[in-house]
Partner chain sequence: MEAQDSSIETHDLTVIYNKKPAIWNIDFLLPKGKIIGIMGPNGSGKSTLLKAIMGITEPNIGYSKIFNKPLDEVRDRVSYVPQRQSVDWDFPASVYDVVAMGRFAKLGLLKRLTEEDKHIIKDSLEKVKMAPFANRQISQLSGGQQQRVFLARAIAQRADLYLMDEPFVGVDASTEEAIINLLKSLRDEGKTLVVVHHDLHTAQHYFEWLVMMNTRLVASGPAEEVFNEQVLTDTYGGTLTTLSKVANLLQEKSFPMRHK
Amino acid sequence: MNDFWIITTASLVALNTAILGSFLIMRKMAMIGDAISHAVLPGIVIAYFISNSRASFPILVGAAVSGLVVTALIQFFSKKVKLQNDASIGISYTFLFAIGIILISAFGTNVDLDQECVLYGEIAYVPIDLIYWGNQSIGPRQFWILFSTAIIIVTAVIIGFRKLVLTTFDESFAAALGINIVFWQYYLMASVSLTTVVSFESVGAVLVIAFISGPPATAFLITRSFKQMIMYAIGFGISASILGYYTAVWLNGSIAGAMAAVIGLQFALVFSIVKFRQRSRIQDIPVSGA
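Could you show the structure of that chain by itself, in the form predicted alone?
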């Protein structure tokens, strides 16, 4: 039963990140997950000092607040200061990450906020933290958190799909139609922040980043339909969860590491097939002589 909960939890992360990662890939902001994973540090430290506890809820609240702050900074630097997206991301997350380091070094030298922190979640521990209804277990806590998040994300994307697509592919046209560009940018970034933060505790920051960027990038190689890209990305993410888990069991290694490795192998395999087909088509083109 443990393998079911581990795979299902990872699949929920894959579902959420595939949907949002597809938008980020097209906006050339795939590394926003990496930015959030570093930028949440000051929120975690402040939440610890306020609550004097490493309990999940206050830590997640602090991380979520920091995630929203970094997305706001990225949007500010990108839209107001007119920096490129990669520069905006780099400046924003390093600034907040540095603040977190300063807070720990100045006020928390005796505080252990590393491996038990949500930044370094271990998916193998998911089946241990159960929720009980009376005397009956109804499943891991992290599963229900991610399941609730999936409902929120899917509903949010369905409601705003048309405007999210327009602001992603053609901001000028969207603005001409009277669409509030800034609102929908924050709408997407808030969803990304929520998904990234709630996934930390179960799968860890590295696997979240891999899920956000890998499956959508792989899907992009094989389709030019955005809706199909989302569906393919979900399929690649879920299949990586399954294959990664059983690879880790076979090798007796890290589950998150194996899942991330499978995501990389999926991209390499699809890329190789696409390139091979392109070369075959070029060779099949007849050459006319003079």
The other form holds:
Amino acid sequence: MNDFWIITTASLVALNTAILGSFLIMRKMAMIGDAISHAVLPGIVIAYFISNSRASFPILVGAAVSGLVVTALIQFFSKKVKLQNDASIGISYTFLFAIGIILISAFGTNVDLDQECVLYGEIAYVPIDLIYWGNQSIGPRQFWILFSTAIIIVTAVIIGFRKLVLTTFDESFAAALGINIVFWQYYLMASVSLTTVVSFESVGAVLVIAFISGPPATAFLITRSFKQMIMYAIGFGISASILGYYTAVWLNGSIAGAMAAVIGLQFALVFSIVKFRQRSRIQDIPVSGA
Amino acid sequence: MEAQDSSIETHDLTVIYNKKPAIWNIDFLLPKGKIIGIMGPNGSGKSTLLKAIMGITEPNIGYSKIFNKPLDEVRDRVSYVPQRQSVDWDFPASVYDVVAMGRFAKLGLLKRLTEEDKHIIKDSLEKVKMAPFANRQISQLSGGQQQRVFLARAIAQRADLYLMDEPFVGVDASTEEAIINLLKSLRDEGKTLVVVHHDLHTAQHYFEWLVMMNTRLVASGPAEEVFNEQVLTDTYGGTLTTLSKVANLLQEKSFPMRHK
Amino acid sequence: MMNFLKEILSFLSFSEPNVKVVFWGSLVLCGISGLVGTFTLLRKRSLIGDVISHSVLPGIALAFILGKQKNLIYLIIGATITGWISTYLVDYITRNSKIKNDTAIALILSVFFGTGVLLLTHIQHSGNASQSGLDQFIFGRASAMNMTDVWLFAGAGIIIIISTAILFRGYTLISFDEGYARAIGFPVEWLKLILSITTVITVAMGVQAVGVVLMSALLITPSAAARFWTNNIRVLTILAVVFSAFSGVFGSAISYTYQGMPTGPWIVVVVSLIAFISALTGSKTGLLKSLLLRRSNNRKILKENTIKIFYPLSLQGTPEKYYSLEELSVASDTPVKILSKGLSVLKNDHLIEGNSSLGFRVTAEGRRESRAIVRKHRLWELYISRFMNLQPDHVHDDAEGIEHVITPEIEKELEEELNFPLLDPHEKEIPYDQL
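Could you drop in the structure for the form predicted together with its partner chain? We only have the form predicted alone so far.
First the chain shown before, then all remaining chains and molecules of the complex.
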């Protein structure tokens, strides 16, 4: 049963991140996902400390606030003082992440958050933390949180799909149609922040990025339409969750780490196949005019 | 020409990038039902002008009107064709998907494509001779084909005014000819076409009306009147040194161009 | 506060032997990172630093598995190898597929890190006794360094500094214009290789102090902070090293002073604060500077707009006449509040005389000023109506703004270009000082 809950939880993370990651990588914003996933830390720690519980709502608020702070910082550096974009991202999120770690150390004795959990989560403990309906356990808390998030994300993306695709593919055409570019940008970023925060506890900051960038990138190599890309990305994400779990069991190591490793292997495999086929196709074409 | 007969009216349109004017005090009326060329050297603000008219770039000073109305009231009558290089052609989409985007404004968020929409899409593809490629992935198209797809998307909007940013850049001769024929047939249907262009040799043959600019407006009028040596020298023969010195000063001293 | 200062002093006096190790270790590591980071920033590869620092983790774990013990040299070699592979892969993927650079960075960074975590947890769970302290690489612990480590860092540091000094010109050129460097026959590929190996080695050592996640900050932030002060690449490099070394020492002093405080995050917080302060006050792009500039601009605009009011008045009335605040307000259609502010500026500059009960009139110099600003306004109106294809009724607003920025040299150019015109587009006289 534990296997089932861990794999299901990871699959839900994979589902949410595959959908949003597909948009992010087509918008060349994969590193914004990286920045947000690290930067939510101080907000989470403070909320954790103030509410003294793992209650989801305060943590969500805390994370949202620090998500906003990092966006504002990046904007400040890149727009106000004209620092190059990549450096702006780098400065902003490392700063907030450092503050988060300091806060953990400061509150360390009162709060059971630890540094390692922040980076690679503790998905192994998911099945222990159950919620109850009366006396009956109805499954792990993390599962229900991620399940509700998945419903929100899927609904949000279906509603906004057309506008999101249009603003992703051709921003100026979208603007000329009168579509509010900034609104849809924030719509997407809000979804990314939500997903990052709720996935944080199970897979940690860095591995959310593996899920956001990996499966969509692998799918991108072999798809013809954007809908297909999302579907493939979900497929790759979920299969990486399953394979990753058993790899971790086999090696007796971190589950989330193993999932990231499998995501990397999937990409390497698809990449090589695509390269190999391209090469053989080039050789197949007869030299014209010979 | 009176404002009510114009397709586009700009009034002192000024856009400032990095504290420096990219276009400065552009003020003109353009006629309806003509093929209009916007010409000027590189970096003279031609694309910025189109973007400011379409509301993609917010003008710092001045305004523009389309068919004598604010843009928002007539948006469904205007179509904009961005520069081909402005999008990532690796995006996983087919030719059909891109042309279908031309119908999105009328469909809103969730409504599906109707039979009529599908017919319009097909018809637009035929007009640019891309119907056989409808299911082709856009990453596999040549530059000329990409441009045709963009034009088909614009045609699918069924607009009255088309603003096109450099549609002739990087296309083969046959595409160039196909595009100009298409523009002419659209003009014959009574549509207005505004085209950013930079090839002086073809300008006179393609356009009935010319706007010559170099940050500032140099001339705007019927092609045969405007296309003379004096205007060409003013447009291409180097910038006005005093003007650019003032522009540099504005930037250096972060001076506001307008204040109250 | 006093207590804190005392603690800092006690830290700097090396009263405990271990402190000396931490001090020199942080100083050397952060200093080198600042040096190497300058070129990472200038080559717009800031996030590559991020990739490297995450990707040294599997190398460290593998070196431990193969070497069966915690030997710093093995660990650094392992870290350097995987760190270098990661940058190579990012470049390879970007060059050979439609995957964009940022996606490749995110992918490689997280996959390498995840693999590192997997290996590290595998080692921990296999119960190897000497593995303790391996996880310090994730978050860094300056206090775990010993004197041998510091000597190793210092040795590597000297090599890096010397090689950077020798190759400085080459590095500068490939950061600025790689194509040109290639064209004039610089060995660009070699330079890039040496620079990237240097970066990887720096990162591999630096994770000791700040850990993998925050190491990228040590590469990016010091040089970014320095960027707000200078355009000169030598000054930039030196400033970056100074900022970084200072943060290293200060950060480790804080973690020494307060029990249980981590070193790495404090170093990063200190260097980030330096970056914020630099962004706000730096001489190059500082907000403070532009704030001051805006204030002086606004004062100039107010002053010139107010003195302009006196021009038509001096034409019609007797110049000796005093005008009351109300009269001036009506004549110029300016609210009294703004007007009195403007008048006090003028009085300060001795352009007008009088007071609120007596009224105001211009001095001789004030009259000259008012003629000057009107002259600039009308010259500009004429200039743009002639060269910008504008109708006379469209030129006023633009001239209202530009009149304030026209310098005497530009004024002279306008006069010459327009051939000393007498009338503006509205047929009004252009007032010259002397003709």
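Remember, predicted model here, so these are calculated numbers, not experimental data. In this text, rigid core is short for the largest set of C-alphas that superpose within 1.5 Å between two forms. Numbering follows the first chain given and starts at 1.
- The two forms, fitted on the rigid core, differ between these two forms by less than 2 Å at the CA of Y132.
- When the rigid core is held fixed, the Cα atom of L83 travels 2 angstroms or more between these two forms.
- Relative to the superposed core, S191 undergoes a C-alpha shift smaller than 2 Å between these two forms.
- Core superposition places the C-alpha of I44 3.0 Å apart between these two forms.
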